[in-house]
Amino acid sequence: MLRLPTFDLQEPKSLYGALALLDEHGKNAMIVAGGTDLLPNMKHKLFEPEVLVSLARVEELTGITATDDGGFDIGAMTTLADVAASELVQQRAPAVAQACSLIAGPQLRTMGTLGGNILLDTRCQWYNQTYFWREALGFCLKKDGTACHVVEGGQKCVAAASNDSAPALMSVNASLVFERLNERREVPVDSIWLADGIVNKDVKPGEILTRIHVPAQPGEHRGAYGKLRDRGSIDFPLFGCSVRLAVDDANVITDAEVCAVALVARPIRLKNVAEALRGVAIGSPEFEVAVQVVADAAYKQCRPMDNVPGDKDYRREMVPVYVRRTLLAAVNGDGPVHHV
C-alpha cells in the first residue's frame, strides 16, 4: 500500500487566510484543491510538502456567474462536475463544459476542480510512477535524475500537458485571475504556459488561481471538445482538441480556433485554422474542403511523442480524425467527441 508522507494540513476559511499561510511557509507549502492529482503524486514521492493549504473551505472561490460583458466567471474551486452541468457554460462556451465532462470519471469530477485541472502538473509515463519504479529506472529529468527516457540524450523535459480544460479555455480566449498578498493580476490563459515539462506554468510563488473569466464570444458561437483515450472514462488524454467557430446569419464562418493538448509541455493553438475556414459557408462544397485543410494542418503541426501511454504513431494518425470529428460536432452541436 502506498502511503502519504507526513504533512501539516491547514484549512483556512478565507482567501486572505490561505494567502497568508502560503506567504508564511514559502517553498515548504503547496495548495490542495480537490486533491485528485496531488495526493496520488505525494504517494509516489513526486511532491513532499511540509504543509498543505486546503482551499476546500474558502467559499468565495466557488460558483459560476454571468458577467456584464456577456461572458461569465468561474471560481477556481468550482468542481468539474458543476462546470460540466452548468447550463450557462453549456450555452456560452460548450467546449469548456464538454471538456470538463470528459475529465477522469464521475467520482473524480465531483472532487476535482477547474482550477486544479488548469494547473495540473505535466505528465509522463516515465515520471508518474511509484518511487520504487522510478528508482529502478534511474529516475528522469523531471524528478531526481539526469536522463530523459523520451528523447535520447535530451536535455529538456518533454512531459506533456494533459489538462483537458486548457485547450477549451484557450479556444474561447479565457483569462485567469491570480492573487497573492497585496497583488492581483489577470492574464490571458495562453500566457501562462511554458515549453518546459518540469515547470510549464508561469505562476508566481504564493499565488492562488482564484477565478476564470470567459468573455462573450463573437457571432453565433459554436464549440466542441474531442478526446482520444483508451477507455470511456478515467484516462488522461492521448490527444485532446477544442474547436471554436463564429458563424454569421448567413451560416458563414467568420472566425475559428482549434487548440490541442497531450502533445508537448504546453497546450498549443493550431496555426492557419481561421484562414482556412473564414468566409466558408457551412454545408457548402467549400466547407468540406476547408475541414480537410484544417485536419491536414493539424497532422503536420501535432507530433505526439512517447511521453504518455499509447503508441505515438497511432496517436498521430488519430489527430486529423479527431480534429475533423470535433469540427463537425461543433457545427452540428453534437456534444463531445470521445470515441474509443
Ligand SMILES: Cc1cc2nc3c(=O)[nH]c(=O)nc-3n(C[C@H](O)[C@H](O)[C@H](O)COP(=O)(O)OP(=O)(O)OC[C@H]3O[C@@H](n4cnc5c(N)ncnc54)[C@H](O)[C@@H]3O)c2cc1C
Given for the second form:
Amino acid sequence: MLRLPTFDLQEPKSLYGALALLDEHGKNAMIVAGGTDLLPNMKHKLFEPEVLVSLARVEELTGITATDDGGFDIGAMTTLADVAASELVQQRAPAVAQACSLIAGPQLRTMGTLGGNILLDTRCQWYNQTYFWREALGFCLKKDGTACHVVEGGQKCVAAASNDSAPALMSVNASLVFERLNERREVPVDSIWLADGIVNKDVKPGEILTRIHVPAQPGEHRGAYGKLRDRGSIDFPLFGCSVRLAVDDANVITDAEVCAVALVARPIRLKNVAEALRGVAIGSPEFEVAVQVVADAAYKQCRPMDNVPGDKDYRREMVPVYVRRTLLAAVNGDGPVHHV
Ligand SMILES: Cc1cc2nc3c(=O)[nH]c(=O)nc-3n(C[C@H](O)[C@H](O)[C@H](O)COP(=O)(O)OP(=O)(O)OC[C@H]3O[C@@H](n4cnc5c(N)ncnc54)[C@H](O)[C@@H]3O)c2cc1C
Ligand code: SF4
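Switching conditions: you have the form predicted on its own, so give me the form predicted in complex with the named molecule.
Up next: the whole complex, starting with the chain shown before.
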C-alpha cells in the first residue's frame, strides 16, 4: 500500500486566509483543491510539501455566473462535474463543458476542480510511477535524476500537458485571474503555458488561481471536444482537441480555432485553421475539402512522443481522425467525440 507522507493540513475559510498561509509558509507549502492529482503524486514522492493549504472551505471560489459581456465566470474550486452539468457553460462554451465531462471518471469529477485541472502537473509514463519504480530506472530529469527516458540524451523534459480543460479554454479565449497578497492579475490562458515539462506553468509563488473568465463568443458559436483514450470510462488523454467555430446567418464560417493537448509540455494552438475554414459554407463541397485541409494540417503540426502511454505512431495517425470528427461534431452540435 502506498502511504501519504506526513504533512500539516491547513483549512482556511477565506481567500485572504489562504493567501496569508501561502505567504507565511513560502516554498514549504502547496495548494490542494480536490486533491485528485496532488495526493497520488505525493504518494509517489513526486511532491513533498510540509504544509498543504486546502481551498475546500473557501466558498467564494466556487460557482458559475453569467457576466455582463455575454460570457461567464467559473470559480476555480468549482468541480468538474458542476462545470460539465452547467447549462450556461453547455450553451455558451460547449467545448468546455464537454472536455470537463470526459475528465477521469465520475468520482474524480465530483472531487476534482477546474482550477486543479488547469494547473495539473505534466505527465509522463516514466515519471507518474512509484518511488521504487522510478528508483529502479535511475529516476529522470523531472524528479531526482539526470537523464530523460523519452528523448535519449535529452536535456529538457518533454512530459506532456494532459489537462483536458486546457485546449477547451484556449479555444474560447478564456482568461485566468490569479491573486496573491495585495496583488491580482488577469491573463489570457495561453500566456501561462511554458515549453518545459518540469514546470509548464508561469504561476508565481503564493498565487492562487481564483477565477476563470470565458468571454462571449463571436457570431453563432459552435464548439466540441474530442478525446482519444484507451478506456471510455476513465483515462487521461492520449490526444485531445477542442474546436471553436463562428458561423454567420448564411451558415458561412467566419472564424475557427483548433487547440490540442497530450503532445508536448504545453497545449498548442494549431496554425492555418481559420485560413482554411473562413468563408466556407457548411455543407458545401468546399466544406469537405476545408475539413480535410485542417485534418492534414493537424497531422503535420501534432507529433506525439513516447511521454504518455499509447504507441506514438498510432496516436499520430489518430490526430487527423479526431480533429476531423470533432470539427464535424462542432458543426452538428453532437459532441463530445470519444472512444466508448
Ligand atoms: C485515475 C485518474 C484519472 C484521471 N484522468 C484525467 C483525465 O482524463 N484528464 C485530466 O485532465 N485529468 C485527469 N486526472 C487528474 C485530475 O483528477 C484532474 O485533473 C482534476 O481536475 C485535478 O483537480 P483537483 O482539484 O483534484 O487538483 P489538485 O490535485 O488538488 O491540484 C492539482 C495541482 O493544481 C494546484 N492547484 C489546484 N487548485 C489551485 C488553485 N486554485 N490555485 C493555484 N494552484 C492550484 C495544486 O497545488 C496542484 O499542484 C485523473 C486523475 C486520476 C487519479
Ligand atoms: S519527459 Fe519523462 S522521462 Fe523525460 S525528463 Fe520528463 S518526465 Fe522524465
